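The form predicted alone is given below as one chain in structure tokens.
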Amino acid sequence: MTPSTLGVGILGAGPVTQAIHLPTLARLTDVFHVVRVMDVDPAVAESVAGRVGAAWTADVDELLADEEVQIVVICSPHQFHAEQVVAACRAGKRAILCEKPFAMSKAQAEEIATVAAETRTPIIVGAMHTFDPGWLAAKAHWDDLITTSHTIRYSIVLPPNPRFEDFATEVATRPQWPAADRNDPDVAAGMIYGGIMGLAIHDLPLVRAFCPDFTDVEVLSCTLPYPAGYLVNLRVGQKDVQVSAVNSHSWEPEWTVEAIGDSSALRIDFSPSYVQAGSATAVIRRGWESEVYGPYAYNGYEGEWRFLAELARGTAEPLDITELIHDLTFALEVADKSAAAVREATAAANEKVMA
């Protein structure tokens, strides 16, 4: 650590903390250091902030309060996450990084936009897709394919989320989900929208930018993978769109997002979550002709911290928070809309088998 590097409050020390963003910043020790790591479980705050030479809190106003904290990165359980940034843009905080989504819902969206404006607080969201170099050499090359595509593909097929945590640090405290009845509506409802939510989330900002007209969504199928997951049909405007993960212990790992027309076609393949392995590789095709981007030596993790201290240090312009605001609402439609077609389609099953 040295004067020149900037100070980070980490509120929220689960898994996302101590699997990625940790290792991330050990990468970064030229440009980062940890100064404060809060938790509501006291022995988890104590013993993540340990491993970084850092001090502790279960209080969130205290993290807040430290002047030594430029940056602070929300990590806490989602239904916190607006207040949380509010209370970090009024403390006068250089820039903070949110894990997504940054809000549960467009008002509180809006709310965050106008205290960042107030406060000059730059935001980025913990979509580390938009900020991996081979999803950005994609845009650079991929020339009129936002218009010309008609199809889009996102697919994701993982282990539970676990095994990845397991390679890259030894979890304290991992949260126990218990078993879910999924021939119940609404908790057949509830696990589609977490999907969506928690997982679709992180490159559904990609799936919009090919979809100019991402307002106009309609479910045409929605289904619930065994053991878990998600598969969706949208139409989006003009768009085909099929969105879909499975978590499973026996496929290989994979995680991709295609945009296709008639004449070109774009795939990217990223690397599975919580895995630090260089950047996705893209794939541009027209034709018989194709070209390859990547991958690049440092992923989306790294390239969002990059880019915080670039805001942080007043080197970087802000990102225009309404397209972060675009991005969330799209997630909640497409959520809350595959929720409602999975819950109708359980309920009608079950009244199938009563008949």
Second form
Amino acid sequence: MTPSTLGVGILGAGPVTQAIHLPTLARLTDVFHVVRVMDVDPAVAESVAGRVGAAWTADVDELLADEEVQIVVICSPHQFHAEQVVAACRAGKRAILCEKPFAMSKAQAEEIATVAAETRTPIIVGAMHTFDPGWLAAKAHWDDLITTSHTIRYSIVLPPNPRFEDFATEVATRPQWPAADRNDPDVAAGMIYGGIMGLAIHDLPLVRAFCPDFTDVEVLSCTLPYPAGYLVNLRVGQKDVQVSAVNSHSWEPEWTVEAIGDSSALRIDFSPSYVQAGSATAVIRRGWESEVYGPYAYNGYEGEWRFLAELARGTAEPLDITELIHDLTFALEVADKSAAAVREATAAANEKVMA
Amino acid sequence: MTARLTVSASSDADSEGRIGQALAALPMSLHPGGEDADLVGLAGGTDWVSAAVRAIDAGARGVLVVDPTPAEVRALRGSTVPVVLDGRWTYNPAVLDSVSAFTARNDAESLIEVRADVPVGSDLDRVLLSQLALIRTAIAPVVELSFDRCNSRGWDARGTLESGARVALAAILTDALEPAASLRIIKPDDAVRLTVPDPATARPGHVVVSSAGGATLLVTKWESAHRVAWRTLHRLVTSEQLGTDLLGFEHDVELVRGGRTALSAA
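Okay, that's the form predicted alone, but what's the structure of the form predicted together with its partner chain?
Once more the chain from above appears, this time first in line as the rest of the complex follows.
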């Protein structure tokens, strides 16, 4: 810590804070220092704060009242994000990083936009791949692919998070997920909704980037794989989109986004979350020729923190919060319609079995 | 000693199926012949069934059809002459080598993804049949099929296997990517991934079997699918066997017609 580094306060000290943000901040000690860590579990707050020599608290207001906290990062459960973003804005902080989703409804997002404008607080949402140097390099070189692409593919094969968390740090606590009966239509719908808003949401902003008519969403089908995940076929405006993820213990993690047109195509392979394994690799193909960008030395998490520092110091233009709202409403629409589709399909399958 | 059989092929078939190259790579087994050749290579255009019947009536001992279009094959059903259907991907050696890994994981908890990247303007019916043949050969036949979409850019469809495994089928028409097919089965604990290049190239397909313990790349073989198809026909003829291509093809054609009906009703 030096007087010139920016003071960080963290709301929520679960695995994302422990295995992602603290290891990332450890790479940026010339830019940031952690001032205070808050968690509803005092033991977790104290333990995690102790790793970085920070103060701890179990009280949100106490952290926000700490004048040494210049930047707030919100890693609490989703349902608290909106109110904590608003509170951080009102507390006069210099910049806010909120894990995705930054709200659970359009109304909440619009309230955030109003308060952020009033208080002139720059906000970024932790869609880390939008800050990944591989994605940014592709963006600078894909020419007219936004208009010429017709097919978008976003695919994840996700090993259990602890496999990577345990390489990144020693995690103090992990949330437990109760087993659920996936044959219950509401449970199946809940699994899909949770999958879209908890996992797919990472790169739905990237998908949206290739879908100018993103308000015109039709879910053509939705499948719930074993043991969890989603497989959704969508029409978004004129684009054919597939969004899929499967949780599997198999040793071939995959996290890719593709945009494919008649004569050019982009594929991005992202490195696993949690570990400091550098950036994505982007390949732009045009027939028998290809251009490769990356992997670069740092990943999207570090990218978002670097940008956050620029925002706090006033050397970068804040993001247009309208775009963040569009990202959110797009994700909510995909999640709502996909959940409804799988609820209906599960109920129909149950009726078929009963008959 | 290998029995050497003669081969004749129409110019269409030669051009579509690179038959000359396959023969040149099997000089001990096959040799170019005239009108009375032992084996006949045909292009898979709309009249391929009647052309096959004519060839058999004229004395052919075996027939190979390159990339066949959907057709009623009843006229060939009673024949004692083997007919090999050289679709785009099924005869790639990686497909044959992947069978045991795939079939061991074929159950109701499996998700199967199959995708074809094919050039703009490709005949979608032929691509779909090749895709169904790939699944049938590597795992098992698709028994139900419905389309979420099908347009000039490709399709997304859903199917199931007899085991209850669910299948997501996709085709993407693009000149930006190398023509190829991929097939993947994903289960809660393990997965198998197969990638197959264009049938004319001898670049290898890849099969990767992965579990929590690691991922294994199976043996890679630098042999084109066309060459394997001709080797297969040679083996069937010399061992007096018929093969199962026609039976499987008949099943897939019926399925495609049913799937298209469902699509038009949607």
